[in-house]
Each structure stands twice: as C-alpha cells, then as structure tokens.
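Coming up is one lone chain in structure tokens, specifically the form predicted alone.
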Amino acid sequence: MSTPFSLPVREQPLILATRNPGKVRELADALRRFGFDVRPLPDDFPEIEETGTTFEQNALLKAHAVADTLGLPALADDSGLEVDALNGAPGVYSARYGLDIPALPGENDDARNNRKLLAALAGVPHPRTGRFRCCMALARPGRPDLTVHGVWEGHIADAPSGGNGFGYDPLFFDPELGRISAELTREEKNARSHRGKALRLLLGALEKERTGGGAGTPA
C-alpha cells in the first residue's frame, strides 16, 4: 500500500515555513515522532509577505511559497487572537497589530502587541472573551494540499502572567483550567491550544492517508 510521498515516511523532509522559534518548539516534536525529517526553514529564504485576509489563505500562501521553490513537503501555520469585544481583532493581524504604536525601551514585538491589546480593552467588563484560531496548511509538490483548523476559546485577562509560550500567551485565560497560557507546561499547551487541535487533525489526516483513507481536506 503506497504512502503519502514516493519515499518511506520515517525518511521524509519536512520544511516549517515559520521563523517563529516559538511555533516550532510546538509543532517539531510530534512531527519527528510521527516520522518526519524536520528541517527549518533555510536562513537565506526570502521573506514570505501575509498577502492573505483569512488565516487558511496565509498558511497555503507560505507552505506553497517553500514547497514550489525547494521542492519538497513544506507545512505553515496562520494564527491569531480574535477578540470579541474588538469585533475579531486583531485576528489575521495578530503577530503585527502593535506595529504602529512606539516600542518601550527594552520592549519586543510581543510585549508591543500586548500592551496595544490591553488598551484596546481598557473598561471592557469581563468576561472578555475571545478565542486562539488555527489553520495549518501542508503543501506537497504532486499531491493534494492538506489544510486543518484549531481554535481554542477563552477569555483576556487583565496584564500578563506567567513566563512560557509567546505571542499573547500571557494574557489569554483558560477557564476550563483556570490558568493563563503562559503559566502552562508544553504539553499541557499543547492539549488544548489550538495548534495543537490542528497538528492532531493533521496528523490524523495523514495516517488514514497512509493506510489507504484517501486524501482530502478535514473539516
């Protein structure tokens, strides 16, 4: 029975188009653990421009955008926050929403995009709810794209806590455990998060193609 790829699973390359060292922390174990050869993205690719307006068009821009030119399985992510209270900002803009406002002295893109956020929702009642969104697409030269989505509700709190994850870890509440992201194990993240969520889809995905489901786009 044929698998996904022309060679063995446990040889296969795998590009993660991100230079985002948090998001592939989160994805490249259970992805080696699967059988994949994990390699990052090359230093010298072009930067990738997020032309897209939904986080599905972002994700299959940036896998088909390493996948074409290096010729080999290249899987990408697109996620965000979506807040309800700012009418599902910043969404597709996440990672660059507080881009326009001065950096603090000492203060990083993450830090930036949280302090804008914060006050975006400065005397919004609680509770302030919102949700983490996922696609991650995987782009392979001759076969069919695959493309799975995660979301993971909760709630903004009020300043960060907590010194684990990235992004906007530290301000986003999980009622369910009564705890920030930020204050959570990896694998306690990566059970509820929503690219963990994505990468299990993904995962499943691609075992029912290996042993002869088909390929297809998991809903």
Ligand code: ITT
Given for the second form:
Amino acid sequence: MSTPFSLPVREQPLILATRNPGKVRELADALRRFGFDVRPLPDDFPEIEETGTTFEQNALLKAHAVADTLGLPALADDSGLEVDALNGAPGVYSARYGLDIPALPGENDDARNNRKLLAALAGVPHPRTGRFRCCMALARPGRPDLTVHGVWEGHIADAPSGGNGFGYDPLFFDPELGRISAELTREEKNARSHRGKALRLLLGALEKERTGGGAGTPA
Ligand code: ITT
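Next up, the form predicted together with ligand ITT in place of the form predicted alone?
Full complex below, order starting with the chain above.
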C-alpha cells in the first residue's frame, strides 16, 4: 500500500509545527483519529521567523523549517483574521497586531489584540464583516508538499464574549449560527471554522493519496 509517509498509517509520525496551544487543541485529536502519531514541536526548536506576506507562504515556511531540520513530516497552520473595514488587517499579522500598544496589568497577548481591534473599529457601523483564513501546509521529506485553505465568514462584535477558543474568538460572530466563536464547543467550532475546513481538506487529500486516487493538491 502506498502511504503518504511510506509507513503503515498508525506509525506515521507528524510534528505539529506550531507554538500556539489553541491550534494544537483544535488539530491534534482529529489527526490522531486519522492515525497519525502526533508529536509537538520540540521545546528547544528555534523561533521561526514569519517573513511571508501570505498565509500560504508562512505556512510553507514553518512546515519546511521543521520538516527539513528534523527529517520528519511537519504540519504548519498559518491563519488570521481579515476585517473589511480595516482593509484586511490584521491579516497575516494577526498574532502580533496589538503588541505595539502597552499591555494592561495582567493582560495577555490575545486580550491585547482584541482591545486594539475594538479600538480600531470604534464608530464603524454593523455589520463589521470579516473572515478567518487558514492555510495548512504539510511538508514531508521526499514527498510533494500539500497545502489547503479554509475560510470562515463572520462579523466583529462590540465586546468580547465566551470563554472557549483562543485569539479573536471572543469577538468573532458567526451570523448563520447566531453565536460568538468563543461560545462554541471545540466540536462546534471545528464544524464551522477555517481550521476545521482546511483540516478536512487535508485529510481528504491524504486519503486520496493513500487509496491511489492521485497526489492530492500539491503546492
Ligand atoms: P504559530 O505560528 O506558532 O503556529 P501563531 O499564533 O503565531 O502560532 P499565526 O502566525 O498563524 O500563529 O497567527 C495566528 C493568529 O491569528 C492567532 O494568534 C490568532 O490571533 C488568530 N487566529 C487564527 N486562528 C484563530 C482562531 O481559530 N480563533 C481565533 N483567533 C485565531
């Protein structure tokens, strides 16, 4: 049987090339269910500078930095929020958007990003449309790269709500569900989210490879 990694599926090691625990929570279970031996990025792996200007460039850069160094398959996710009233900002800079404003006592990076976003949107009428985007890149030694994309359309709320998820989830309103992302369970979010969509595309492409249906969607 031809497998993506030339190993039986249960033995396929896969490094999650991310330091974001929120992403790990949303990806690891589904990948394990698919049969991967999911492994975290080693603690001493050097910081990967995200020099790309697109989600795809950054996802490929992160996946390759890890796969090429460790000689193992690596999956990276580059994602972010685009807000129409801000001409697509924060976009690829989503993780560091608010880090140029002083933190309030006890405030974490996610809360600071959300505070800056609300300030930037002060006075902008509803609906403040936007979307989460995710590009996932799988880099495998000796095999073609795979890249997949997912999008989640929504609106930016007036104030944070909900305790689940991470990042901008407390401000992201899904108009079809009528709920804020941070109010959703992990399963509910995965069913709707940019990351869930990209992951399902990736697993579909891998399954197609495995069953001899072609090479998926090489980058
Ligand atoms: P790695 O590069 O180590 O994976 P990161 O957090 O720096 O972690 P990105 O550069 O891809 O990753 O930035 C993603 C940011 O976009 C993330 O920190 C959040 O602020 C935001 N984001 C992406 N997906 C999100 C989601 O599902 N819910 C809320 N915010 C999200």
